[in-house]
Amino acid sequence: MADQEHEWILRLGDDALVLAQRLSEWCSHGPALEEDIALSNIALDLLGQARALLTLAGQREGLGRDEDALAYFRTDREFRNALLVELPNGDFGDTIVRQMLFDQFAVLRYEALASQTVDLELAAIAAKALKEVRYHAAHSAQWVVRLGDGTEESHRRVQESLNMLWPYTAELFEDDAVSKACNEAGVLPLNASFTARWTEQVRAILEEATLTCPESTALLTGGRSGRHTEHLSYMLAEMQVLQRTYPGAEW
């Protein structure tokens, strides 16, 4: 049970840095300055969550790894985020599109571990992501609906950035080995427990942004155990390349 526990928290883990490292993208790119720096701090944010899960995962992993170990030296076959953060930022309809999808799932995630989860350095970590989020998926629900029901060019884009980015949201509600032998030891409920709320909660936001619900069944996936788009290596070769040329620098 260690190792599998150890494995799902990785999956936590690589959500946050992953999808940290893709919004910090935009710095200095946002489409508004307001907008830059709200994109900044919810990386930030994001950030923040990766370390505290990364450490912890390290911790039971038992290995000596520590967070920047975990982050800056194992390969794309290692990492353990599901494929929707990994994907490329493209213009900003394809990021809140990517990001109002994974929002409001990391919302129900992090409610879970929060109050029901048995592991109580994870429901520590949990409280804590969990008002962070809330403020994200706000964000983000906001602006797919200012997109959806704006102009018609955004209206436009923005449902070819859901009907593009929809088949990779079937990947967040799997359960495997792993996530079931953590339900079964009180950590977390199955991720097939939560699609009947997220569904109902996207389909609101996208009625509300005047947006179709794409009908696709195509089921994308890999991602949790270590099957990456190729859009990953390219990002990881920018993230850790410092640390990989100068390994143990300190500042």
Given for the second form:
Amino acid sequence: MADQEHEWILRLGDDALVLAQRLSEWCSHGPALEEDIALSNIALDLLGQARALLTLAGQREGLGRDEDALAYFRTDREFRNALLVELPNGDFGDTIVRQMLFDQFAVLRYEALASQTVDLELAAIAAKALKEVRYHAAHSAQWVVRLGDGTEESHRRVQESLNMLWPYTAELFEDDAVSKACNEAGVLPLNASFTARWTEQVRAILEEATLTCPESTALLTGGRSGRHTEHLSYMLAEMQVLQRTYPGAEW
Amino acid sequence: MVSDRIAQVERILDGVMDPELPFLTITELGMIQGCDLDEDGTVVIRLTPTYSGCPATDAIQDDIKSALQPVEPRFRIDIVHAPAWTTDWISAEAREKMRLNGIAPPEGTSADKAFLLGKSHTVPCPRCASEDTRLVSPFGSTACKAHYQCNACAEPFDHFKCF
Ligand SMILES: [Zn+2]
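Right, the form predicted alone is done, so what does the form predicted in complex with the partner chain look like?
Whole complex next, starting from this chain.
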């Protein structure tokens, strides 16, 4: 097992936790009751994945930190999520395009993790999460098609969402010392190896949605090493305030 | 003696209901992966959550604790993730109970990925049995259910997703 594996699992757990927190902001604000419920359910699945992953990251780290210590008592600079998932929700189109871009990646990553045999506990969590994110991926892709191939206004607005979010996608496929060490240990292929299939699947969805795939230019990155947008700091302030004010509080 | 303790625990677990499907036991839903004794003589109950984020998992653990505490205080609940829970473990009787309680049970097996490919298979209405139904939303009142409506009798209903 790679000695940096806990760092790598933290990235997975933080992707799930931060996106869960973002999606939960939709609760009672959804465009329709069904979609309100759907986004809340997806948030709940992601939160469950985050709990299992952060627990495992804490165990692999070996410093006695549990899921709560990792979720509530790390600063923004210590979070390892990709920038894409911390961006503000924007309108429903922004949220669902972000979700589609992330879900397509999450399916590929969990497929790879579920089939490796180096870390069986991680494989078990991934196998369970994979079933869930496949449902999420089907849902978000369907919405992108419906909005892209919808009215003139819905088309224009999700195209803008896509153009705004696209520069954040390249970070998902970056590799560094941590991902290379995990790859050498056989836990996961390099992130770059997911690029081709992700691009192919996303392009197919965008084509069906009659949307134009943006030309990648700017590369916005830094989340994996703790350099985040200011949005994460505000989000964590809200998420962590109760535990930081009353450590160990239960209700 | 040992098997008596296990048998007693299993009997008690058979009486613990799922908080979100209160007409089904956690055993009928396939959430108990087994019970045995560890080397210290503690009864270990292996519980598998249905969905990663299912909020009922915490409630179920509390229910197991309060049911067992008076008769078998030496126990522990281990949450197991592998093999991942599947609706294939829901018994035929439990599926029938769902139908009687207005919930369309999972159709087919989890190997059938019809929904994910954009084709939802026929889900008969639990009220009038009509096969003329439509998917309203793939995410229903809980993570494990989708929301359907019957075109024949207009009844809205939950469908327990194949998972
Ligand atoms: Zn009907």
